[in-house]
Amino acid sequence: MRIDVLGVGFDNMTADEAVSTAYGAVCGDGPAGYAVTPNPEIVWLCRSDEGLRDAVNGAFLVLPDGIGVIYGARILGTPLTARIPGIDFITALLARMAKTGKSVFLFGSKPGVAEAAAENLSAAHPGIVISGTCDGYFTDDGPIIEKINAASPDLLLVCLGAPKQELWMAENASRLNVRLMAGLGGSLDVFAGNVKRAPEAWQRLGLEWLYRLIKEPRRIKRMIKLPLFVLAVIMKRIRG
(Lines of atoms letter the chains of each structure in order from A and count residues from 1; the text may use other names and numbers.)
(Lines give C-alpha, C1' and ligand atoms only; values in the text may rest on other atoms or scores of the structure.)
Protein backbone atom coordinates (compact mmCIF):
# COMPACT_ATOMS: atom_id res chain seq x y z
CA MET A 1 0.00 0.00 0.00
CA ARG A 2 1.29 3.45 -0.92
CA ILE A 3 0.64 6.62 1.04
CA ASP A 4 0.28 9.80 -1.01
CA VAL A 5 2.29 12.79 0.13
CA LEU A 6 1.79 15.75 -2.24
CA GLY A 7 1.59 13.49 -5.28
CA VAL A 8 4.36 11.03 -4.39
CA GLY A 9 3.29 7.56 -3.28
CA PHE A 10 5.41 6.08 -0.48
CA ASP A 11 5.45 2.37 0.35
CA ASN A 12 4.12 1.96 3.87
CA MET A 13 6.44 -0.58 5.49
CA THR A 14 9.03 -1.08 8.17
CA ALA A 15 12.75 -0.96 7.45
CA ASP A 16 12.96 -4.77 7.77
CA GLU A 17 10.09 -5.20 5.33
CA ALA A 18 11.79 -2.86 2.86
CA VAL A 19 15.05 -4.81 3.05
CA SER A 20 13.25 -8.15 2.70
CA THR A 21 11.32 -6.89 -0.33
CA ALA A 22 14.50 -5.61 -1.95
CA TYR A 23 16.37 -8.83 -1.18
CA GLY A 24 13.56 -10.82 -2.75
CA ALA A 25 13.95 -8.73 -5.89
CA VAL A 26 17.71 -9.26 -5.90
CA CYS A 27 17.19 -13.00 -5.69
CA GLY A 28 14.35 -13.10 -8.21
CA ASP A 29 14.25 -13.84 -11.92
CA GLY A 30 14.50 -10.86 -14.22
CA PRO A 31 14.69 -7.16 -13.38
CA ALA A 32 12.46 -5.77 -10.64
CA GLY A 33 13.18 -2.11 -11.40
CA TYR A 34 14.60 0.48 -9.06
CA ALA A 35 14.26 1.85 -5.54
CA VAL A 36 14.13 5.53 -4.60
CA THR A 37 14.28 7.26 -1.23
CA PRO A 38 12.75 10.76 -1.63
CA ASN A 39 13.06 13.47 0.98
CA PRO A 40 10.88 16.64 1.14
CA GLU A 41 13.11 18.39 -1.39
CA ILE A 42 12.45 15.70 -4.02
CA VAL A 43 8.73 15.65 -3.22
CA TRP A 44 8.67 19.40 -3.73
CA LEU A 45 10.48 19.11 -7.07
CA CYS A 46 7.99 16.45 -8.18
CA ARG A 47 5.15 18.96 -7.82
CA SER A 48 6.48 21.00 -10.75
CA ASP A 49 8.29 18.29 -12.74
CA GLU A 50 5.93 15.69 -14.17
CA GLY A 51 8.79 13.62 -15.59
CA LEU A 52 10.45 13.36 -12.20
CA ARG A 53 7.15 12.58 -10.51
CA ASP A 54 6.52 9.75 -12.97
CA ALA A 55 10.07 8.45 -12.44
CA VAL A 56 9.68 8.43 -8.65
CA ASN A 57 6.20 6.91 -8.64
CA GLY A 58 7.29 4.32 -11.20
CA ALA A 59 9.88 2.86 -8.82
CA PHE A 60 9.67 -0.67 -7.46
CA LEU A 61 10.17 0.77 -3.97
CA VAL A 62 9.54 4.35 -2.80
CA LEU A 63 10.89 4.79 0.73
CA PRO A 64 10.63 7.91 2.95
CA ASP A 65 14.16 9.14 3.63
CA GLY A 66 13.41 12.51 5.24
CA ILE A 67 11.82 13.12 8.63
CA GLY A 68 9.81 15.86 6.92
CA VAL A 69 8.03 13.23 4.82
CA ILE A 70 7.07 11.37 8.00
CA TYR A 71 5.66 14.53 9.58
CA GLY A 72 3.95 15.45 6.31
CA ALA A 73 2.16 12.11 6.10
CA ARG A 74 1.12 12.45 9.74
CA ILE A 75 -0.28 15.94 9.18
CA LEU A 76 -2.27 14.63 6.22
CA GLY A 77 -3.81 11.97 8.44
CA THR A 78 -2.13 9.05 6.65
CA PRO A 79 0.93 8.26 8.77
CA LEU A 80 3.79 6.18 7.43
CA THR A 81 5.13 3.29 9.49
CA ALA A 82 8.77 4.36 9.53
CA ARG A 83 11.42 6.67 8.17
CA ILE A 84 13.88 4.61 6.11
CA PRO A 85 17.14 6.44 5.36
CA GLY A 86 18.54 5.26 2.05
CA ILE A 87 22.03 4.56 3.38
CA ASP A 88 20.67 2.44 6.26
CA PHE A 89 18.42 0.55 3.86
CA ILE A 90 21.29 -0.29 1.53
CA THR A 91 23.70 -1.15 4.34
CA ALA A 92 21.22 -3.69 5.69
CA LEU A 93 20.55 -5.03 2.20
CA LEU A 94 24.27 -5.46 1.47
CA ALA A 95 24.72 -7.31 4.77
CA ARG A 96 22.02 -9.77 3.74
CA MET A 97 23.39 -10.10 0.21
CA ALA A 98 26.88 -10.84 1.56
CA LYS A 99 25.58 -14.00 3.24
CA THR A 100 24.68 -15.48 -0.14
CA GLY A 101 27.51 -14.06 -2.25
CA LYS A 102 25.39 -11.60 -4.22
CA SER A 103 27.01 -8.88 -6.32
CA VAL A 104 26.81 -5.09 -6.44
CA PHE A 105 28.04 -2.49 -8.94
CA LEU A 106 28.93 1.00 -7.66
CA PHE A 107 28.15 3.86 -10.03
CA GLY A 108 28.58 7.56 -9.31
CA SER A 109 30.50 10.28 -7.48
CA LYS A 110 33.96 11.63 -8.38
CA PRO A 111 36.72 9.49 -9.92
CA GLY A 112 38.25 7.20 -7.31
CA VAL A 113 35.39 7.40 -4.82
CA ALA A 114 33.58 4.25 -5.98
CA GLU A 115 36.83 2.29 -5.82
CA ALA A 116 37.49 3.45 -2.24
CA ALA A 117 33.89 2.63 -1.31
CA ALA A 118 34.32 -0.83 -2.84
CA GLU A 119 37.31 -1.56 -0.62
CA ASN A 120 35.49 -0.48 2.53
CA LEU A 121 32.29 -2.33 1.66
CA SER A 122 34.24 -5.52 0.92
CA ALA A 123 35.88 -5.26 4.34
CA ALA A 124 32.61 -4.47 6.11
CA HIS A 125 30.60 -7.19 4.35
CA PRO A 126 32.78 -10.27 3.70
CA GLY A 127 31.12 -12.33 0.99
CA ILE A 128 29.74 -9.42 -1.03
CA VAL A 129 30.96 -9.38 -4.61
CA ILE A 130 31.87 -5.98 -6.07
CA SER A 131 31.24 -6.65 -9.74
CA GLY A 132 32.45 -3.23 -10.96
CA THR A 133 32.73 0.50 -10.39
CA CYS A 134 32.28 3.61 -12.50
CA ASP A 135 32.38 7.31 -11.62
CA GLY A 136 29.50 9.69 -12.32
CA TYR A 137 31.30 11.91 -14.82
CA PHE A 138 30.02 10.96 -18.27
CA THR A 139 28.37 12.37 -21.37
CA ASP A 140 27.20 9.15 -23.03
CA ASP A 141 25.11 6.45 -21.34
CA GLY A 142 26.10 3.79 -23.87
CA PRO A 143 29.55 2.77 -22.59
CA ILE A 144 28.37 2.81 -18.97
CA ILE A 145 25.39 0.60 -19.72
CA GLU A 146 27.64 -1.80 -21.63
CA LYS A 147 30.04 -2.00 -18.67
CA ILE A 148 27.23 -2.60 -16.18
CA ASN A 149 25.58 -5.23 -18.37
CA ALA A 150 28.90 -7.02 -18.84
CA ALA A 151 29.25 -7.20 -15.05
CA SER A 152 25.60 -8.33 -14.66
CA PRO A 153 25.30 -7.34 -10.97
CA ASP A 154 22.44 -8.34 -8.72
CA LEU A 155 22.28 -4.77 -7.39
CA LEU A 156 23.31 -1.48 -9.00
CA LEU A 157 23.86 1.53 -6.75
CA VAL A 158 23.24 4.72 -8.75
CA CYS A 159 24.76 7.64 -6.87
CA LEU A 160 24.38 10.61 -9.22
CA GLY A 161 22.46 12.87 -6.86
CA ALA A 162 18.77 13.69 -7.04
CA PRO A 163 16.94 14.20 -9.31
CA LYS A 164 19.50 13.04 -11.90
CA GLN A 165 19.70 9.50 -10.54
CA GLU A 166 15.93 8.98 -10.46
CA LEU A 167 15.55 10.16 -14.05
CA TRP A 168 18.55 8.06 -15.16
CA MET A 169 17.18 4.87 -13.63
CA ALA A 170 13.71 5.39 -15.10
CA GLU A 171 15.13 6.12 -18.54
CA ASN A 172 17.59 3.22 -18.64
CA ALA A 173 15.85 0.49 -16.64
CA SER A 174 14.83 -1.44 -19.76
CA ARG A 175 18.40 -1.36 -21.12
CA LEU A 176 20.12 -2.76 -18.05
CA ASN A 177 20.79 -6.37 -17.11
CA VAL A 178 20.33 -5.72 -13.41
CA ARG A 179 17.86 -7.23 -10.96
CA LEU A 180 17.52 -4.11 -8.82
CA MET A 181 18.82 -0.53 -8.87
CA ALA A 182 18.83 1.95 -6.00
CA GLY A 183 19.37 5.70 -6.10
CA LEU A 184 21.65 6.64 -3.22
CA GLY A 185 22.79 10.25 -3.71
CA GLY A 186 26.07 10.92 -1.93
CA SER A 187 26.27 7.58 -0.12
CA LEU A 188 29.39 6.46 -1.97
CA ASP A 189 31.29 9.30 -0.30
CA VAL A 190 30.11 8.01 3.07
CA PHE A 191 31.08 4.43 2.23
CA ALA A 192 34.45 5.69 0.99
CA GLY A 193 35.04 7.53 4.26
CA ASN A 194 35.14 10.98 2.65
CA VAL A 195 31.99 12.20 4.40
CA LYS A 196 30.90 11.43 7.95
CA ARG A 197 27.27 10.90 8.87
CA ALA A 198 25.67 12.76 11.74
CA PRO A 199 26.20 11.28 15.23
CA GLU A 200 23.70 8.55 16.10
CA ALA A 201 21.81 10.81 18.49
CA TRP A 202 21.13 13.24 15.64
CA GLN A 203 20.08 10.34 13.42
CA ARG A 204 17.61 9.01 15.99
CA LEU A 205 16.03 12.46 16.29
CA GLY A 206 15.73 12.78 12.52
CA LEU A 207 18.07 15.76 12.52
CA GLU A 208 20.67 14.59 10.02
CA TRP A 209 19.53 17.35 7.69
CA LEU A 210 20.35 19.97 10.34
CA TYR A 211 23.76 18.43 11.04
CA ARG A 212 24.61 18.53 7.34
CA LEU A 213 23.41 22.12 7.10
CA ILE A 214 25.68 23.12 9.98
CA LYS A 215 28.61 21.36 8.33
CA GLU A 216 27.74 22.65 4.84
CA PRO A 217 26.02 26.08 5.13
CA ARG A 218 25.82 26.34 1.34
CA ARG A 219 23.02 23.76 1.50
CA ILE A 220 20.67 26.50 2.77
CA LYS A 221 19.50 27.14 -0.80
CA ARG A 222 18.27 23.55 -0.96
CA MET A 223 16.86 23.53 2.57
CA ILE A 224 14.54 26.44 1.77
CA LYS A 225 12.27 23.87 0.12
CA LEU A 226 11.56 22.25 3.49
CA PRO A 227 9.32 25.07 4.89
CA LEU A 228 7.62 25.28 1.48
CA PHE A 229 6.94 21.55 1.66
CA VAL A 230 5.50 21.86 5.18
CA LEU A 231 3.30 24.79 4.17
CA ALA A 232 1.97 22.85 1.17
CA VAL A 233 1.14 19.86 3.40
CA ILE A 234 -0.71 22.07 5.89
CA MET A 235 -2.68 23.78 3.13
CA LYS A 236 -3.65 20.41 1.65
CA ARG A 237 -4.88 19.22 5.03
CA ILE A 238 -6.90 22.41 5.55
CA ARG A 239 -8.49 22.05 2.12
CA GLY A 240 -9.31 18.41 2.84
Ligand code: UDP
Given for the second form:
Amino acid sequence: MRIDVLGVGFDNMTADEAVSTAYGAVCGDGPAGYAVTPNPEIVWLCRSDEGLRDAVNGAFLVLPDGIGVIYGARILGTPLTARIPGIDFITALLARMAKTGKSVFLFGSKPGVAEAAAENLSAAHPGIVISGTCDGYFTDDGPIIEKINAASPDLLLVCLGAPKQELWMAENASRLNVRLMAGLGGSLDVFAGNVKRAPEAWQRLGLEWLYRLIKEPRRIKRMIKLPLFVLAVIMKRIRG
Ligand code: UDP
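Now show me the form predicted in complex with the named molecule, since the one above was the form predicted on its own.
All chains and molecules follow, beginning with the one already shown.
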Protein backbone atom coordinates (compact mmCIF):
# COMPACT_ATOMS: atom_id res chain seq x y z
CA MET A 1 0.00 0.00 0.00
CA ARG A 2 1.25 3.51 -0.80
CA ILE A 3 0.78 6.55 1.39
CA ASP A 4 0.30 9.86 -0.35
CA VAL A 5 2.44 12.81 0.74
CA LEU A 6 1.62 15.85 -1.41
CA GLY A 7 1.16 13.77 -4.56
CA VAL A 8 4.01 11.28 -4.08
CA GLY A 9 2.99 7.75 -3.05
CA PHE A 10 5.41 6.15 -0.56
CA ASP A 11 5.62 2.42 0.06
CA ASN A 12 4.68 1.80 3.67
CA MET A 13 7.11 -0.85 4.83
CA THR A 14 9.95 -1.55 7.21
CA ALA A 15 13.56 -1.34 6.05
CA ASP A 16 13.78 -5.17 6.10
CA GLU A 17 10.68 -5.46 3.93
CA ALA A 18 12.12 -2.94 1.47
CA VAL A 19 15.38 -4.90 1.20
CA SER A 20 13.53 -8.22 0.81
CA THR A 21 11.29 -6.77 -1.89
CA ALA A 22 14.30 -5.37 -3.76
CA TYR A 23 16.23 -8.63 -3.35
CA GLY A 24 13.23 -10.52 -4.77
CA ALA A 25 13.35 -8.21 -7.80
CA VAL A 26 17.10 -8.71 -8.19
CA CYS A 27 16.53 -12.49 -8.25
CA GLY A 28 13.49 -12.25 -10.54
CA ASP A 29 13.13 -13.30 -14.15
CA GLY A 30 12.77 -9.94 -15.86
CA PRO A 31 13.26 -6.20 -15.27
CA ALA A 32 11.35 -4.99 -12.22
CA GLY A 33 11.95 -1.26 -12.66
CA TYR A 34 13.65 1.14 -10.29
CA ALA A 35 13.72 2.23 -6.66
CA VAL A 36 13.67 5.87 -5.60
CA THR A 37 14.18 7.46 -2.17
CA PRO A 38 12.58 10.92 -2.30
CA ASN A 39 13.17 13.53 0.39
CA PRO A 40 10.98 16.62 0.96
CA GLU A 41 12.91 18.55 -1.69
CA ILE A 42 11.96 16.03 -4.37
CA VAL A 43 8.37 15.86 -3.18
CA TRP A 44 8.29 19.63 -3.49
CA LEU A 45 9.70 19.54 -7.04
CA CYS A 46 7.13 16.87 -7.98
CA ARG A 47 4.31 19.30 -7.18
CA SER A 48 5.18 21.53 -10.11
CA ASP A 49 6.82 18.99 -12.44
CA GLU A 50 4.40 16.41 -13.75
CA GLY A 51 7.12 14.47 -15.59
CA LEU A 52 9.13 14.10 -12.41
CA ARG A 53 6.02 13.14 -10.43
CA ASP A 54 5.23 10.40 -12.97
CA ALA A 55 8.85 9.20 -12.87
CA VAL A 56 8.81 8.99 -9.06
CA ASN A 57 5.35 7.44 -8.75
CA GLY A 58 6.18 5.02 -11.56
CA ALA A 59 8.97 3.46 -9.50
CA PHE A 60 8.88 -0.13 -8.33
CA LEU A 61 9.80 1.05 -4.82
CA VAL A 62 9.29 4.55 -3.39
CA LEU A 63 11.07 4.74 -0.03
CA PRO A 64 10.95 7.70 2.38
CA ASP A 65 14.50 9.02 2.77
CA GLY A 66 14.19 12.09 4.91
CA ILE A 67 12.79 12.85 8.32
CA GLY A 68 10.65 15.59 6.73
CA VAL A 69 8.66 13.01 4.75
CA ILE A 70 8.05 11.02 7.95
CA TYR A 71 6.79 14.13 9.78
CA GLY A 72 4.77 15.15 6.72
CA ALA A 73 2.97 11.79 6.61
CA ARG A 74 2.34 11.99 10.36
CA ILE A 75 0.90 15.50 10.17
CA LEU A 76 -1.37 14.37 7.34
CA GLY A 77 -2.75 11.62 9.62
CA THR A 78 -1.29 8.73 7.58
CA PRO A 79 2.01 7.87 9.30
CA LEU A 80 4.67 5.84 7.52
CA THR A 81 6.18 2.79 9.26
CA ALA A 82 9.83 3.76 8.87
CA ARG A 83 12.32 6.19 7.45
CA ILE A 84 14.54 4.30 5.03
CA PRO A 85 17.71 6.23 4.14
CA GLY A 86 18.80 5.25 0.63
CA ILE A 87 22.36 4.47 1.69
CA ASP A 88 21.24 2.10 4.47
CA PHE A 89 18.81 0.40 2.10
CA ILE A 90 21.46 -0.18 -0.55
CA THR A 91 24.13 -1.30 1.95
CA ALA A 92 21.75 -3.97 3.30
CA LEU A 93 20.74 -5.01 -0.23
CA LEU A 94 24.37 -5.35 -1.34
CA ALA A 95 25.17 -7.42 1.77
CA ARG A 96 22.32 -9.76 0.86
CA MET A 97 23.35 -9.92 -2.81
CA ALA A 98 26.94 -10.73 -1.85
CA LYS A 99 25.80 -13.98 -0.20
CA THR A 100 24.49 -15.28 -3.52
CA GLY A 101 27.10 -13.74 -5.82
CA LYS A 102 24.79 -11.23 -7.50
CA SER A 103 26.20 -8.43 -9.64
CA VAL A 104 25.98 -4.64 -9.48
CA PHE A 105 27.00 -1.89 -11.91
CA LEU A 106 27.99 1.48 -10.42
CA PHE A 107 26.95 4.45 -12.55
CA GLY A 108 27.38 8.10 -11.58
CA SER A 109 29.51 10.64 -9.69
CA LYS A 110 32.76 12.23 -10.82
CA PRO A 111 35.36 10.22 -12.77
CA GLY A 112 37.21 7.79 -10.50
CA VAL A 113 34.59 7.78 -7.74
CA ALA A 114 32.70 4.66 -8.92
CA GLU A 115 36.00 2.76 -9.24
CA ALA A 116 37.03 3.69 -5.68
CA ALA A 117 33.55 2.75 -4.45
CA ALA A 118 33.85 -0.59 -6.28
CA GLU A 119 37.09 -1.36 -4.47
CA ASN A 120 35.65 -0.55 -1.05
CA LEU A 121 32.38 -2.39 -1.69
CA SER A 122 34.23 -5.51 -2.85
CA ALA A 123 36.23 -5.45 0.38
CA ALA A 124 33.16 -4.80 2.54
CA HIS A 125 30.94 -7.41 0.83
CA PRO A 126 33.04 -10.36 -0.35
CA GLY A 127 31.07 -12.27 -2.97
CA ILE A 128 29.49 -9.25 -4.63
CA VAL A 129 30.30 -9.01 -8.34
CA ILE A 130 31.02 -5.48 -9.61
CA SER A 131 30.13 -5.87 -13.25
CA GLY A 132 31.15 -2.37 -14.35
CA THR A 133 31.53 1.31 -13.51
CA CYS A 134 30.88 4.55 -15.35
CA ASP A 135 31.00 8.19 -14.24
CA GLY A 136 27.95 10.42 -14.34
CA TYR A 137 29.22 13.23 -16.57
CA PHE A 138 28.19 12.49 -20.14
CA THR A 139 26.56 14.12 -23.15
CA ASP A 140 25.32 10.99 -24.92
CA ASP A 141 23.87 8.16 -22.89
CA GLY A 142 23.81 5.71 -25.83
CA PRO A 143 27.31 4.30 -25.16
CA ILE A 144 26.56 4.09 -21.43
CA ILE A 145 23.44 2.06 -22.06
CA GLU A 146 25.40 -0.24 -24.37
CA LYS A 147 28.07 -0.71 -21.71
CA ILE A 148 25.49 -1.47 -19.01
CA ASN A 149 23.58 -3.89 -21.25
CA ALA A 150 26.80 -5.70 -22.19
CA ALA A 151 27.46 -6.21 -18.45
CA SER A 152 23.75 -7.04 -17.79
CA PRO A 153 24.02 -6.58 -14.02
CA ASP A 154 21.37 -7.74 -11.55
CA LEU A 155 21.36 -4.28 -10.00
CA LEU A 156 22.28 -0.87 -11.43
CA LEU A 157 23.06 2.00 -9.05
CA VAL A 158 22.24 5.32 -10.70
CA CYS A 159 23.94 8.11 -8.75
CA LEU A 160 23.40 11.28 -10.77
CA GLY A 161 21.74 13.34 -8.02
CA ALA A 162 18.05 14.13 -7.82
CA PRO A 163 16.00 14.76 -9.92
CA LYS A 164 18.34 13.82 -12.79
CA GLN A 165 18.61 10.17 -11.75
CA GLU A 166 14.84 9.67 -11.35
CA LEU A 167 14.19 11.13 -14.81
CA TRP A 168 17.05 9.12 -16.33
CA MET A 169 15.78 5.83 -14.91
CA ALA A 170 12.19 6.45 -16.00
CA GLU A 171 13.30 7.45 -19.50
CA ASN A 172 15.70 4.55 -20.02
CA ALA A 173 14.08 1.68 -18.10
CA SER A 174 12.78 0.03 -21.26
CA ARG A 175 16.24 0.18 -22.95
CA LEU A 176 18.14 -1.44 -20.08
CA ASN A 177 18.83 -5.08 -19.52
CA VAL A 178 18.98 -4.97 -15.70
CA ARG A 179 16.69 -6.51 -13.10
CA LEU A 180 16.53 -3.51 -10.77
CA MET A 181 17.86 0.05 -10.69
CA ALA A 182 18.19 2.31 -7.67
CA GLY A 183 18.63 6.11 -7.73
CA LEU A 184 20.95 6.97 -4.85
CA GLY A 185 22.34 10.50 -5.18
CA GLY A 186 25.70 10.87 -3.47
CA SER A 187 26.00 7.26 -2.21
CA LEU A 188 29.00 6.44 -4.40
CA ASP A 189 30.85 9.41 -2.87
CA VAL A 190 30.21 7.87 0.56
CA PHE A 191 31.21 4.34 -0.54
CA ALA A 192 34.36 5.78 -2.12
CA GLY A 193 35.21 7.42 1.22
CA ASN A 194 35.12 10.95 -0.23
CA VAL A 195 32.09 12.08 1.78
CA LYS A 196 31.45 11.21 5.42
CA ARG A 197 27.97 10.47 6.73
CA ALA A 198 26.72 12.25 9.85
CA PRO A 199 27.68 10.62 13.18
CA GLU A 200 25.18 7.95 14.24
CA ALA A 201 23.66 10.09 17.00
CA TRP A 202 22.76 12.72 14.38
CA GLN A 203 21.33 10.02 12.12
CA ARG A 204 19.19 8.64 14.95
CA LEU A 205 17.81 12.12 15.67
CA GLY A 206 16.96 12.59 11.99
CA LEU A 207 19.49 15.40 11.71
CA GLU A 208 21.56 14.05 8.82
CA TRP A 209 20.28 16.91 6.64
CA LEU A 210 21.60 19.48 9.17
CA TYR A 211 25.02 17.80 9.23
CA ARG A 212 25.19 17.93 5.42
CA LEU A 213 24.14 21.56 5.47
CA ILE A 214 26.93 22.42 7.94
CA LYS A 215 29.47 20.51 5.81
CA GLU A 216 28.18 21.88 2.50
CA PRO A 217 26.57 25.31 3.16
CA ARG A 218 25.86 25.73 -0.57
CA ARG A 219 23.04 23.19 -0.09
CA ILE A 220 21.00 25.94 1.59
CA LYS A 221 19.54 26.89 -1.83
CA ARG A 222 18.12 23.37 -2.18
CA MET A 223 17.07 23.02 1.44
CA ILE A 224 15.03 26.18 1.33
CA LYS A 225 12.29 23.95 -0.12
CA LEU A 226 11.97 22.15 3.23
CA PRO A 227 9.97 24.91 5.01
CA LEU A 228 7.80 25.23 1.87
CA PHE A 229 7.13 21.50 2.05
CA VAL A 230 6.22 21.70 5.76
CA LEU A 231 3.92 24.65 5.12
CA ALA A 232 2.16 22.82 2.26
CA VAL A 233 1.64 19.77 4.50
CA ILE A 234 0.16 21.91 7.29
CA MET A 235 -2.13 23.73 4.83
CA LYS A 236 -3.31 20.41 3.43
CA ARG A 237 -4.03 19.10 6.91
CA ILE A 238 -5.98 22.25 7.86
CA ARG A 239 -8.04 22.06 4.65
CA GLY A 240 -8.70 18.38 5.30
N1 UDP B 1 26.34 13.85 -10.44
C2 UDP B 1 26.57 13.15 -11.61
N3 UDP B 1 26.24 13.73 -12.80
C4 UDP B 1 25.68 14.96 -12.86
C5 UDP B 1 25.42 15.66 -11.66
C6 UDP B 1 25.75 15.06 -10.45
O7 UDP B 1 27.08 12.03 -11.59
O8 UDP B 1 25.42 15.44 -13.97
C9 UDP B 1 26.70 13.21 -9.18
C10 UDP B 1 27.60 14.03 -8.28
O11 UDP B 1 28.96 13.90 -8.67
C12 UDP B 1 27.32 13.41 -6.92
C13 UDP B 1 25.85 13.00 -7.04
O14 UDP B 1 25.53 13.02 -8.43
O15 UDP B 1 28.10 12.25 -6.75
C16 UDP B 1 24.89 13.92 -6.33
O17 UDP B 1 25.18 13.92 -5.00
P18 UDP B 1 24.23 14.64 -3.93
O19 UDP B 1 24.78 14.32 -2.60
O20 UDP B 1 24.05 16.08 -4.29
O21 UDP B 1 22.89 13.86 -4.17
P22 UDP B 1 21.43 14.12 -3.67
O23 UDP B 1 21.48 15.11 -2.55
O24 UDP B 1 20.70 14.61 -4.86
O25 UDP B 1 20.97 12.78 -3.22
